[in-house]
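Let's start with one chain on its own, the form predicted alone, as structure tokens.
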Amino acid sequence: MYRLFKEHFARNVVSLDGIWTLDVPKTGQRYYAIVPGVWEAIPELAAFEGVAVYSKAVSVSKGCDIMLRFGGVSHTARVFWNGDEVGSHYNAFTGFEVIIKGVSSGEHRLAVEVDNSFGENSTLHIPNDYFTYGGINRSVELHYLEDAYIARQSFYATENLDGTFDAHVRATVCALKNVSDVQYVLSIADKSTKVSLNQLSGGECREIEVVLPSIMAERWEVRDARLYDLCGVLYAGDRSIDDLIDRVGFRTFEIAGEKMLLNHKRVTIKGFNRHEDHGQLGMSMDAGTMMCDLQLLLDMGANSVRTCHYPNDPLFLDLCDELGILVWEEHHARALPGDILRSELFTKQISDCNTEMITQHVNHPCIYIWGILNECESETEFGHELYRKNFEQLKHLDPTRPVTFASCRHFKDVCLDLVDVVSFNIYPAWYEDVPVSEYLDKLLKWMDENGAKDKPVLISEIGAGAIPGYHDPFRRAKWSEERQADILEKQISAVLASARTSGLYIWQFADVRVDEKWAMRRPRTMNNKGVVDEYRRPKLAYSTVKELYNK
């Protein structure tokens, strides 16, 4: 399942999810693998790193042009159609498309060479404090295309003085062949409009900007979400040749001095950092498993999720749209070393990630802020220029949302002037043996003197570790569930009591697998700071968070 709703009625779309063959050239072995999924679910491949090839027979019902849509491949893909390479992509956490022209009816062979290894061609996927799985980790679809199609639609809303909204839409229409008498019809809520494009030439893409004014719409609120279908239909003469439907929400999000306002009301973030990882499923979870995660988060009183440290599956964002959960989404970069940050390849790969993240996810009303470059060189002049360029790109792609980054450069960060919201990762009482309130007050004072004054402040990470099932009720030693609960009680209470902060994101929701190179710092080769374990079994801290977040 790619989305929670039907994106097309005029366009014929066929899911290619299911059983694929999986060949490992290194060993000569063949397996059967589920798509979407990760190959680590196969016992013999639980620790495999390298190249493997997914393949399946694909039946095409008529001669036409087609599009192959991949939700995600981890982390590098080369796509082959009947043995010919037709496309490639890097990065596990954003989707991509491959168009193949003049496909005949009948059976064809689709193969995807997947590589999850680290090396000189990968700057975003490196040995890290989370695991790089291998496989086709998100859904695959086959789209039948006519002479022209709607490539994308981006939406945002502005509020009028009378409480109505204007809907602003930018659509991109692409022609595969010469086509005449082309019309684009857009509708949302009780409004619609028609734009005549006349003649399109094969290979041409044309952008359309439309404003639908004075829409009477119910607002998208936290835990009270109202969604609307944004419907674009493409006509050639009187024949509909393509369509694209997305779900959007009408809401405002503003920065007012030190406050964040959703629909003109102050919002305090009570959130969790969440990795796409599960003890049995790895990074590839179905909608039901995602929904279970969100039900646990809601039960604890959370109202927000930070997608550390990469763009999340559109299915997860759809669920957050439905449930009214605010999302901080960020691109794929975590604590990267300086030689990578300074490389030309990194510049290209992170730029591609920025573009794909925003163009693919911009319509989700749950996303209220974009984040970049978690814990990178924000204390240096080079870092300031790096952050500036990335923020500039994000603002160009989406000028409607605020931007931030999670810093760990305590008392030396030089990039706070670049952000709309200041965010810091802190671990008092865990990594720093200092009272939480004392450390927080000291850091907040320094921030206000160094670029944070009159800006909202979020604590983007805070937490402590506990090995599941390890109890020490008397000493309450580190790594015991008791110590984790004690520390989280102090941390959450201090942050929520501070008038200067706009909330926090606990690190983290669930324990996650880490790369072997982190094993000496991470018992079980896991990041054990979850309030539930990797199978979602609650630790003692679950009840602590639930009590404090629900106050």
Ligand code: ADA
The other form holds:
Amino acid sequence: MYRLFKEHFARNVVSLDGIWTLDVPKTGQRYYAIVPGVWEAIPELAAFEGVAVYSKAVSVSKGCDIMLRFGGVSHTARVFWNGDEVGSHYNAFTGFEVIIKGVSSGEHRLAVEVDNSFGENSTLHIPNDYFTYGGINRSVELHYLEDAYIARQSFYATENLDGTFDAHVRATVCALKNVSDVQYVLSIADKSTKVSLNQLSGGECREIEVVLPSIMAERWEVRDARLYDLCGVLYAGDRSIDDLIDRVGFRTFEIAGEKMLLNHKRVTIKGFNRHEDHGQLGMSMDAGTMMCDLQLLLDMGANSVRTCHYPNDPLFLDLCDELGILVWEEHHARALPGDILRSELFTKQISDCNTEMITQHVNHPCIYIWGILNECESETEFGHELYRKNFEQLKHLDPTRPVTFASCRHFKDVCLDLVDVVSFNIYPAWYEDVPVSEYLDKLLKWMDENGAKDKPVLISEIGAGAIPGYHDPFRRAKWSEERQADILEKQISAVLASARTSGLYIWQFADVRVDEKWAMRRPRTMNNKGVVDEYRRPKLAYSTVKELYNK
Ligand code: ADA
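Follow the form predicted alone with the form predicted together with alpha-D-galactopyranuronic acid, if you could.
Starting with the chain above, the whole complex follows.
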């Protein structure tokens, strides 16, 4: 399942999710694998790092041009159609499309060579404090295309003084063959408009800007979401040849001095950092499993999720849209070393990730802010230029949302002038045995003297570790569930009591698998700072968070 709703009625779309064969060239072994899924769910491949080939017979019902659409392949994909390479993509956390023209009806062979190994061709996926699984981690679809199709529709809303909204849509229509008398009809709520494109020549893509004015819309609110279908239909003469439906929301999100306002009301973030990781399913969770996570988050009184440290599955974002949960989405980067940040390959791979993240996710009303470069080199002049260029690209792609990054360069960050919201990851009472409130006040004072003044501040990470099931009610030693609950109680109380901050993201929702190279710093070769374990079994801290977030 690619999205929570049907994106096409006129366009014929076939899901390719299901059982594929999986061949491991290194061993000559063949397995059956589920797509979407991770190969680590196959016991013999639980720790396999390398290349494997997914393949499937695909029946095409009529001769035409087709588009293969992948939600995510972890982490490098080479796509083959009847043995010919037709496409490739790097990065598990953004989708990609491959168009194949002139496909005959009948049976064809689709193969995807997947590589999750680390090396000089990978600057975003590195041995890290989260795990790079192998597999086709998100859904795959086959789209039948006519002579022209709607490639994308990006939406934003502006509010009028009378409380109505104007809907602004930029649609991209592409032609595979010459086509005449093309009309594009866009509708949302009770408004509709028609744009004539006349003649399109094969290979041409054309952008259309449309404004649908004065829409009386109900606002998208936290935990009280209203969504509207944005429907585009493409006609050649009087025949509809394509369509594209998305779900959008009408809301305003503003930065007003030190405050963040959603629909003109102050927002306090009570959030969690959440990796796409599950003890049984790895990074490939279905909507039901994602919903179980969100039920726990809502039960604890959370109102936001930070997609640490990469763009999330559109299915998860759809759920957050529906439930009214605010999302800080960030591109794929966690504490990357200086040599990688200075490489040409990183510049290309992170730029591609920025473009794909925003192009694919810009319509989700749940996303209120874009984040970049978690805990990278923000204390140097080189870093300032790197952050500046990335923010410049984000603002060009989406001028409507604020931007931020989570810093760990306490008392030495030089990039706070670049952000709309200042965010810091802090672990007082865990990594450093310092009193939480004092540490927080000292850092906030330093921030305001170094670029944060008159900007909102978020504590983007704060937390402590606990080995699930390790109890120590008297000594309350570090790694016990009791100590984690004690530390989180102090941390959450201090941040929520501070008038200067706009809230926090607990690190983290669930325990996650980490790379073997982190094992000596991560008991169980897991990041154990979850409030629930990797199977979503709550630790003592669950009730501590629930009490404080619901206060
Ligand atoms: C950092 C980092 C997280 C995680 C965390 C921890 O803040 O951003 O990804 O590694 O520390 O658990 O120490």
